[in-house]
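What follows is a single chain, given as structure tokens, in the form predicted on its own.
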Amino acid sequence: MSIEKVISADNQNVSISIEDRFDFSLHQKFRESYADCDTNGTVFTLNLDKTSYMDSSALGMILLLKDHADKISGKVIINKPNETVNKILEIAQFHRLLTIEL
């Protein structure tokens, strides 16, 4: 399990990649990955192409990221979830809240 963060030179795009399991054990690291990104209009791209498992706490963490983005007039994009993860996002109706790019 790991989290990798890449910030663009202009601080307008933050890419957060999660590998393997996305569960409560990543709560602190996930929060730290975006907490200091407070530039207005920042787009947070959450790359889930290497995520094999996601539980309900991960859904809550994504909602906290969305709240953070909303506070700075930003946006959250979920990028390339695999079939299993996408099914979880569909059941939770996240497609109504966020942009999900397959």
Given for the second form:
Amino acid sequence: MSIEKVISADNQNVSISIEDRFDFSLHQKFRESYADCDTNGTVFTLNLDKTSYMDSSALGMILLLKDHADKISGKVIINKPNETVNKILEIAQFHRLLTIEL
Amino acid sequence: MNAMVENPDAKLALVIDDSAVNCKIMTTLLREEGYRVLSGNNGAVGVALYIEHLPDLVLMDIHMPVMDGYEAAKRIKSLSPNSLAPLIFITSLDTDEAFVEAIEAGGDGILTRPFSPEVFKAKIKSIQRISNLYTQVKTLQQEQQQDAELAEQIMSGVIEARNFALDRIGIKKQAAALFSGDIQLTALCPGGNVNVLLGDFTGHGLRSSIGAIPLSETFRVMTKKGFSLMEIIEQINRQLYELLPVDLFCCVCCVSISGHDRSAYVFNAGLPDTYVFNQEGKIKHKIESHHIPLGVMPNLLPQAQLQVYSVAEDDRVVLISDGILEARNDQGEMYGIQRFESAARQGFCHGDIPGKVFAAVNDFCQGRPQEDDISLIDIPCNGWQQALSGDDNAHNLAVSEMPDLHQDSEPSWHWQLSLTGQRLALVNPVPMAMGQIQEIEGNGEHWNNMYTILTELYVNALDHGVLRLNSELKNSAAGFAHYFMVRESRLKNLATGRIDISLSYHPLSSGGKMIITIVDDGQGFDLAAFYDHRLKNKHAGKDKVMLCGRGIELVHQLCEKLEYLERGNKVQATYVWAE
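Would you generate the structure of this protein in the form predicted together with the partner chain, following the form predicted on its own above?
Time for the whole complex; same chain goes first.
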């Protein structure tokens, strides 16, 4: 389980990748990964192509990220969730809240 | 012994050493640190003193007659495995083996002779610091446990014990923590429908339970007052949004079963598919989530609406939380949809869906610790009108035995409301009228019938009078869905239209009489032609397929008098009850 973060040179794009399981144990690390990114209009891309499993507290964490992005007029994009993870996003109807790129 | 007065609240140390001199030195040093001290000269005496006095700190020599230090330490630690009292070995054996053996015997530290008084005191202080921390963690843990127990008590005692028809609706759950984040609610609507809610708060344990109490109160009170399922869901969403932090929300599936309509109204927001099984145990409908969980957005999505399914008498509606599908075995495999569906089918045949599914899930997991709460609700679709029709008989009997109807009595109060245009789409006047009645006249069983009459007549006035909908549409399951779609769109675009509702309450010598008048601006309803049509259908053997028009029959049965006046756009119902 790990989180990797890449910030573009102009601070406009923040890419967060999550490996293996995305669950409550990442709570602290996940929050820390975006807390300092407060450039207006930042686009946060959440790469889930290496995420094997996600639980409901992960959905909560995504909502926290969205809340943070909304405050700085930014945006959250979820990128490449696998079938299992996408099913969870689908049941929660998260495509109505943010962009999901398959 | 010195003359120092011992403080009875001071910590108690136990020194075990066969050398009287060593005992004396350590006793003195410990007293200087504020301890009360007991001492013994071999391991056996030490164990006995430990049992009798339960000291806060134990200092143990290794080589002693009768019983050595290792053995005594093992016994002390096995006596109280969760004891907070640290045990330190004092020894002159300065070898690795001695150190390892001391720790394995249960020692929390070791101090090698010779040592200076300063080193001894420092060691005591450091070990005491760890012990204090341990005590603190233990206390916090106990407080947390008590909180969870309290929450669990409230949950089962206050929230779930007030559920309706637990003998008929099968509810089964298994919590991952003591206090489940899943909530199961059932309540009876005044019109005889049964409302059921399965909720799954983010995570589990106490943290996930913050919203459970307000949610259940809202669900129960609004159901009882006669609000529609959609109004209840809107209110729950608003409440959870205001109450819960951003990352906490609740996946909810609400179902309202109407025996009268033979319909199930479903709203699935974030839970796995809800199932309708037919009388052979086959899956008739799978109703997937079509809304984000409640508590995420301040308002429901604009296109949010109930899904309507026609259900037969022997159908069963089954709700599950995701814990069932995501339960894992030792190989990390998930239980999954297929296994669930086959277990549910088997359960259906055995007449016990919850029992069979839980047995199958637990079998599959082979005792692996459960990661999430799992729950299932199994609702039969028949029999929900029984309670209501029971009331009708009592009502008819009572009224026929009442000679003095005081036909000309003055109303003791009168209430009136006129709604026009868009307000007809936005406001439901039935709970308002019921609220007025209950505020003035208090609670009463007969208000359930009153609610049915008001609802049926108001819905007729709105659907057929104002919205000009043809109820014949409802004669087939497909037509039923179409009817609701057309209704939604006409309501949304409603600009004109008017409905007047009035209530007049007349007290009788034992009971009362309510005259309900509802006027709409539609083209009118021909009651005689309606009955004529129904009669013809009945003779033609089509009565079984008549899904529409049962509302008006029900009102007719409940009321003393039902009249359509003017051009059929004014209906007056007289409802009489005995105390």
